[in-house]
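The form predicted alone is given below as one chain in structure tokens.
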Amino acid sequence: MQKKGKIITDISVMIAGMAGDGVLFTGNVLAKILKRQGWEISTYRDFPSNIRGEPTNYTIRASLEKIYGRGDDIDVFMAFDCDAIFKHAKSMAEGGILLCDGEDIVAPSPSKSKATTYHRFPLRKLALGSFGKEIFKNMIALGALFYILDLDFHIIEQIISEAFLKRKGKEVVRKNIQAIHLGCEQAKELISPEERHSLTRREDYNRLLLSGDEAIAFGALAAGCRFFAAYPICPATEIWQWLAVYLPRFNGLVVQTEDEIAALNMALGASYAGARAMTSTSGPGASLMMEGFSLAGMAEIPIVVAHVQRVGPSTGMPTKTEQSDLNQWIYGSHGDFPRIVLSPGTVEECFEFTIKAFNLAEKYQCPVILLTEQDYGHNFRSANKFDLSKVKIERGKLLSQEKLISINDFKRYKFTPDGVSPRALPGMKNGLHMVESNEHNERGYRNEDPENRIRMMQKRMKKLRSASKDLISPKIWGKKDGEIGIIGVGSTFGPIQEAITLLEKNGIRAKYLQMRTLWPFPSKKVEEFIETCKETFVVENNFSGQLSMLLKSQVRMSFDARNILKYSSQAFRPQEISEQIQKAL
């Protein structure tokens, strides 16, 4: 954030309290307001897996430039309890402002907070006194933020009406807007005009504000997905919640299953019948899917699985982010069979890669995994509207009835040069074939002959080589001639990008290789990148360095990559990456 008296180009606002205080709703409303005022938005929602009673915070970052993640500091802090202040005070920026609902708690000492101003703001007292209900405290808080940030009140009224009018009526809308006015008036009495962080206003240009989960769901719809089966599991549930609303409008079906075993198997059945089908899951659910995953490999059934990673093992921390399931999908299940693993690094890529996943699944008749994580699954980013005119549907060697009529001896698992066999749907004339989980011959009938086994294995695995031309290559960012190389995947995209800027300010030229296809591993591209680097760092959100181990196992050269790991359940901040690199050099 720029100092007072200058134009603000980047600002972070944190709202914190306990689960049940309305922190997430308040943050969502503020993010929408700032987006409609023309700012680029990136949110970070840090909430517990229980419904009420544990610490929750929501950071909304707004910038006049494109951003992909949270920043290093907090500029404005609205706390529903002062415990949150003591927990997050160290993240306050110089010149920041703190507001806290806690009249009997001593303000943080200067050693604990760099903020220049601190105000006790009696949210609960104001809500009970004016409305007789504590629930209005979050709207009063929003009113105070409206004053501090000099927001457009017309936009606030618009968003509150959208949130409550249809569900709760005009009276609820009126009271919430009244509460916002009250918060604004109280803030005027406490906060001087010099303390305000007035934000400029620009045209919104009809951009989107959505999470990675929503972008994946939107991508699935655009790709022609018409069957989706899943069991609720955080942080992937929002994918099927979105599709449950919109897929039926396009003659699609969403099924909530009894478990993840049923989810994948139902999706496989729908795909076998000809529908573009998908499921979603996270760590424990993926473990249950492994048998069905192998079935997809043996039966050569196209399927897309969106896996949103969270903290493990076991139930772990269901609402926190981590990147510790790479090995699960690259090496998981039993036996050798082709699979493709894609990892988007932006909301736009969540949409684009989902469409690509469906095309790859049908073109190469294998499972395709979209591997993302809670940071992108649950958090919102602003994005330009997706260009649906660029969406192309590729169904591979799926035969039409007209084509099948001309085939006298259809072989579902025919040996072909590229490993991909012709595919017919059940009930098509001349397309009769057997599909089962055992090893089989070209017609699908069980066959345990060693020579047949060798040929079938080679046929299936040949698909990975054939698919190489269609896979999403790694992308290089930053200083192309930089000697310091950084490799990362998924949601580390944003903090790595900003870390490169911080390093440049300290005279260090760095570049970043964004891994976008994890399997089949793009060995040659990675080797070419490493060869141009004096030092290489691998940034990832896990304890064991799974991406680093994957790199070392797949590149045909000796290199020493230094790991930058974080496994606290929190996403990286840019400064954490830049500081560790500077210390290592």
Second form
Amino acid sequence: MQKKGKIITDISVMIAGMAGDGVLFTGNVLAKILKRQGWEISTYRDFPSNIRGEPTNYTIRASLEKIYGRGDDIDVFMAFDCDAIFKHAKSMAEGGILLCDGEDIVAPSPSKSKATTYHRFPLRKLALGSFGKEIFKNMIALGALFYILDLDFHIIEQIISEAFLKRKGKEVVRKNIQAIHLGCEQAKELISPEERHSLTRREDYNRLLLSGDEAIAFGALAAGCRFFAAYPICPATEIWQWLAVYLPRFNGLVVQTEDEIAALNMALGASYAGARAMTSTSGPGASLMMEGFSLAGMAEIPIVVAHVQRVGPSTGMPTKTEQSDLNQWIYGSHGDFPRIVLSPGTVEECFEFTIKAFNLAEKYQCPVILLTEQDYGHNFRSANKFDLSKVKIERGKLLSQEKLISINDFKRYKFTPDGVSPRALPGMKNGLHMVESNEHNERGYRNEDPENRIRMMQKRMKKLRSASKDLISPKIWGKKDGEIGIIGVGSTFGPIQEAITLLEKNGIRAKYLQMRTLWPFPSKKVEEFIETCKETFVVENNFSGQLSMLLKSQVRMSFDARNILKYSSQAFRPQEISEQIQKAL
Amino acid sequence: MQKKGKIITDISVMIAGMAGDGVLFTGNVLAKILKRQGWEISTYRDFPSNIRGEPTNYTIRASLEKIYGRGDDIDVFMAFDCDAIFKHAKSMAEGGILLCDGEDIVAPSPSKSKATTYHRFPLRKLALGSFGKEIFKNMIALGALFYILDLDFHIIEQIISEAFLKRKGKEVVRKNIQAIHLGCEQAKELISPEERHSLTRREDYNRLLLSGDEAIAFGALAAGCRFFAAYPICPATEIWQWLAVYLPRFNGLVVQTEDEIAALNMALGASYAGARAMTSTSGPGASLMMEGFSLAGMAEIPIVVAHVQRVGPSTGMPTKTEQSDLNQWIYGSHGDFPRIVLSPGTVEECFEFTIKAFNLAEKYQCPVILLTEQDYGHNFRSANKFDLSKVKIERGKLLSQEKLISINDFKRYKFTPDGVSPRALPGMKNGLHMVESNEHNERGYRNEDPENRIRMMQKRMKKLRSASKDLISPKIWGKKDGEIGIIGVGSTFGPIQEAITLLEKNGIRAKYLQMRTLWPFPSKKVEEFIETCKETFVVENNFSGQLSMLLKSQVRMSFDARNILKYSSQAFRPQEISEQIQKAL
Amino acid sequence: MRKDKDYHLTDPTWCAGCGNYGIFAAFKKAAAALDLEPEQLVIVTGIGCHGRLNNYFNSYGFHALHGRALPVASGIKLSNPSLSVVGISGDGDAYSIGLGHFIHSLRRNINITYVVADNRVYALTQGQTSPTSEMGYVSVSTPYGSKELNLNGLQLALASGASFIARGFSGNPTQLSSLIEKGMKHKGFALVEVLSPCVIHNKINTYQWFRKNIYNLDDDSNYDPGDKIKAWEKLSNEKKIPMGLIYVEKRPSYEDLVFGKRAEPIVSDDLSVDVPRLEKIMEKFK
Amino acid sequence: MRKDKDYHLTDPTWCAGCGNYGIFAAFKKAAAALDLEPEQLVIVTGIGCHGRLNNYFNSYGFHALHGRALPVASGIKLSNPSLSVVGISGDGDAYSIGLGHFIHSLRRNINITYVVADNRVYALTQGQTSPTSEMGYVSVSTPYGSKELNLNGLQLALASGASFIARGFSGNPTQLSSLIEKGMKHKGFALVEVLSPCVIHNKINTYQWFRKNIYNLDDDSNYDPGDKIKAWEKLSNEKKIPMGLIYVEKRPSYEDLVFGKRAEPIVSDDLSVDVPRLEKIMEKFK
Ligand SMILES: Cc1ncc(C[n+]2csc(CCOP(=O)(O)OP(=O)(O)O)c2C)c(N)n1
Ligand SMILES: Cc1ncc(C[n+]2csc(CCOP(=O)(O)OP(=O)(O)O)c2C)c(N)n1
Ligand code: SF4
Ligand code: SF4
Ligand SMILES: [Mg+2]
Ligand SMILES: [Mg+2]
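So that was the form predicted alone. Now I'd like the form predicted in complex with the partner chain, please.
Now the full complex is given, and it begins with the chain already shown.
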């Protein structure tokens, strides 16, 4: 918890239980309430890749300042059973409060936890006693949090109505509200006013609360994506499930294919025919897409692939977060071909980069990968409304029928100075050509002449150079004059920013280079950054330091990065970064 | 052509025609004749990925010294039609001789070719006239070469018998010999004695003439491979086609699967059950194997994958050579997991490394990749007999039933100092365990605890460190005190060696580091080499300099490699390397 | 009215006598009979000797990955249903590596025509056993004879909900072209398997062999291609291979179901950003 | 004689009422009836809720990749035919991403038993439409209803040369365990599809729904499971779902054909280097 004077400015509330307990729903409602009370939100779900019977927890962090990830400790802990207590006791903040529905609650010794108060809170008993149904324990828990956090009842009522009125009717709304009141009253009896963590209210300004997956889906819709083919996989499925609802309303189509191979190939067919097309996946599915990836590069077909990373290798931990698939897209598949890999760090960037991805794919006629992570793919963040007036659709060298007709001797794979060739769509007059997975000539027909081969390779790869000036540059944050440099990508955005603040408190001035395009690699900008640092740290959510190896291979200087790595399946907390840097200096 | 005094010591004979003309057969016979005459052989096939109707050529290079690749020019050229002449005229050596079956033969101007003599040689007409069948043109051509090269008739007779006697009978042998005589006599009439290129004869010492694919197949058989599953693909199919004949005779099994995904997964099942198992493929198939690759890493299953590289991306040029799939195996697939990538440079090493690969796979319980290329995968090289007494089978920590029974509390994925755990096979008593593609505990059962995750990742990745001392080191060739360093892998072995000789003639002393293990990367040895070079060149048969990027990311120093790249679909010639180095200095 | 030669881009380089010539000829003829504009036709091929076809054909062409012609063809057709989309695969392409897509495409029933050039061998890769090679087939990949039951693509198609199943012979381009033509007219997924000898690699299933083992259902006026049980029986007989239109059924195509009466294809959609509409959707995230 | 509980390693964590419990119980019962040594049994699962089964079962287990249980199971069985190998997949695992392997395994006829837990939904990934979901099925992946004909796994199996086809119901573990037992005794590939409700994600195909729509062929003494045409007819009826042993045929297993009378499994082969024999083979390269 952070305070400014007496006013709480940053708080984390954890709800824990077993998968199937309703932790997710309760957490989502709380997050929405706090967002509407004007707080910045970042949620964090730690749930098993199992349907039931294993522990799960959900942390809602709220702050008066903009935040992009989890905090360091937990202020309010609502546990549906006691197992979670000892696991998370060490993360409790000073002055924290813990409520647990379990017979055997024992307060851990102060050496194990900094929390102040522990209360047994009989959620199930209350639910069964008053409503005859265990499921009401969630709303009773929410009621207790309502008391502790001093929430706005009007907003709660509103959100409960939104959740239940249409789908389940008035009576259900009434009962849920009643359960909230019950929880609130019970909490009042148990918890002294000093133990409360009252939160202020601010204007919400109609901000959004959404996940990275949703931001990508919405971005795709705005960018004119009209064909989406995919196969279910955690944690990417939410992208197409969102589009499955909206694309058909925009003359688009979503197809559930038999596997990821079909998904990518079908999307390539659609793109070739002229639709803005996309697929989404995660590690195992991406491995299956490698062959189609290479085809997109060879045949110069625009395509966007959103990849939401989870823990690998193999099936790994499907619902947990990691950054271990960078190499897969930068270096994966056979042969050399042009590819663009973008990696947003926030939900806002998920939206922006998605639009950019579609434009880049068509302008440079190559595959564009949007690389995100479970951490901000599945979890919610508050964000200002997206500025739709800024959305531009750029289709590159796609020819209109009129233009094409006027071309004498059309060549789909014409050698051009920038490597990008004019593009005709099937059905167009005067545009006949082949799309070949084999090496081919300027018309697309199979050709094995070594001279042609050399020129075609140069043509295709030249596009990367042409694209370079059009890409999203790395961005520098923090103390621009700091001597300590931190480099990261994706989800480390939030914790690195906060680590910089923590470091400053310890007199260390650090700056942070956020990589936003991973390929083609922005060598110059990165070299410039490294040159100004006395020490450079690379922070990564993986074992082998994939970003660090990439950096090393792409900058001129001998680059002695210090790696700060985490591969426990959990996202970084700010202190984990700041403390490691302090120790290393 | 090279000579020592009047004696020819190195010669290249090219046979060219259309696919389907019999170029391949004629070339193979000539290669075998020359091998049996005691010459060192290296063949080079340039054939289309089409069955018929496109130009193809076959070069047999013979030398009195050991050679490992193609030479710089052609001394004797036998063309089944005239198209090939102008394409290859510029490669003709001084004093070269050219025979062509075509009406419109024209000698190119001396500025275009250094060859001395051009003859029209009516192969088809002679074949039809004397035998009524066009197919005899091949033997007639061979007869002409018999005259020009002054071959040993006894050996020819022997080889023709071996080729036809069993399969086709005496009469066919007789007719073929007759055609050879006819060709020889016709050539005698046409070609003056001065134009001949008479070759000496030496003892053959029972040497071998085989392709890299065959050497790998034979190595696998010797190494105890007993299960092989694969799907057809050029240029790797020869490995399993050879094994398809021999494995069943050694109690083994070869299965043709429905696709590459099944091939790798079936081999993984077989290996898990206890068989030494393998698959083979090339680029597109390898992309499909990426998911199973990650599984092998996660589940710690020994497996050997032979990958014979062809030209990418996508379907590319299936019958041509390239080195553009290094990244695919070093960095490909999702998540971080241990993998070993070996790359032989000669057919001898194909045999040796294959044996090593099976031992490494079992000792470190991880996937081992044998990365070769079409160049020496499909083509033939002479080699001394393999020393079978050196073949050792090391099965690592695979437990016997007796040993397993004595273990109290067996854990398949036990944490050990070297990261390698004891291994039991299904069917064994006291060895029950799970093999999990999800993250798992020491017994193999699914486990999502972050602490367990951290230890499991460390355990698996530790194996790479343990393996490091057991791997095949890079090897230094050439002038050990030279200031110019060349680094290469795979097929560049031959041309780099010869380039060093060429450079020496120009007063440049160069040495060469042959990479033989690509992953885990032998950083120390490479750093030591680089430190002793004033200039370092990296020679690669690809566009993007994959080896060079790898080097850069894996050595301490700022490493300013100069890339010599070729991506025309053809293997390097020695001069292409030496000249570029000279120019660059 | 267009002529066959309007679709002839260049002379093929298949081996003399290859069954693919028959398919090429029949397909050109069918295109001419349908008077297709070359620009309105897209041919998607798999990898194999068959896969060269669109390099010789005057139309739009897409040489896809091995086994993946159908997903690509599906993506094209769904994005622009006004195009005529024809997929061409070999027996290995369609029935081995591509089998999953084959069956899912059949149940999906997108309005494309799929020609499977069945030479019962992997030709381009030099003669390995294929799923349609008969049990016992000896080849470089099965030197001791194949031990797997050969696969019956049309029976599988029937079990997958195919709405159009036909079989032609590249030795009979007249019938074949009429089957392709019918397939292209059919509303839904049309499968045309073609018995198509590889004269180089398959010395068993030659023109003569096929001629001896086939019989023509089109000649049998009693045969009702609407009778599924009967079709199953006919296809069950491994000894006598039925040719012609084997099964046809009227059921809505995938496009009928997903697009309904929508007039404009996806590719014609105006992509300009409809800000007010998107703003309203954005509301949901509040 | 072993008991069910000898195979019970730990209590499963499926949702209360999940059909997988019925499969788990039936499988343990079948193993006990066959008196299998746990060490002689290998269970290979795919990815999905069903895929957890071998984490709870006391035997050797291999949790393979999504859709790839069969290739792994095949590799195990071929290397060591003395093991009992059972594959378990879901409807998505077997009939969607794994469909190619499914059909090729059927024609290959390796002696393994394959249990397909068909809940007509992608359960583990939270409720998407599966290939066996009925046309019109509404889910998170098809909010406007599925537009694809549902797939009939057993009909496909019949068309693929299956030698053993049965269907059980996780609501009837007694019959199910006898079907699994029969399957495991069958020499060749035995397919046991199990209708197995997902009580969380599929609100259509519930226990009640299945009870209403199934009927038992095992009760019909007139039904001959050796009659392929009859089996096809029974399986063609989408309204009445036949249960029990649907089809069985005697044909040589793949092992019979490739190993013949060979006694020792591959894994028992002595790998020590037979130098003289290899020297002789090396001669061929001269
Ligand atoms: C993923 C992949 N695996 C393997 C290959 C190699 N390959 C090329 S053609 C072919 C099979 C051809 O057989 P078929 O489909 O019957 O075509 P045909 O040549 O007989 O017409 C194969 C396996 C490939 N191109 N891609
Ligand atoms: C290659 C790949 N794609 C997608 C997934 C994600 N995934 C996990 S389980 C599953 C489907 C489960 O459906 P089903 O096979 O019917 O099993 P159920 O959960 O219903 O038992 C999918 C798609 C994966 N693990 N691997
Ligand atoms: S190899 Fe066979 S299929 Fe290929 S072109 Fe020649 S005859 Fe036709
Ligand atoms: S989600 Fe469905 S299939 Fe999965 S465990 Fe629960 S009831 Fe069973
Ligand atoms: Mg074929
Ligand atoms: Mg299911």
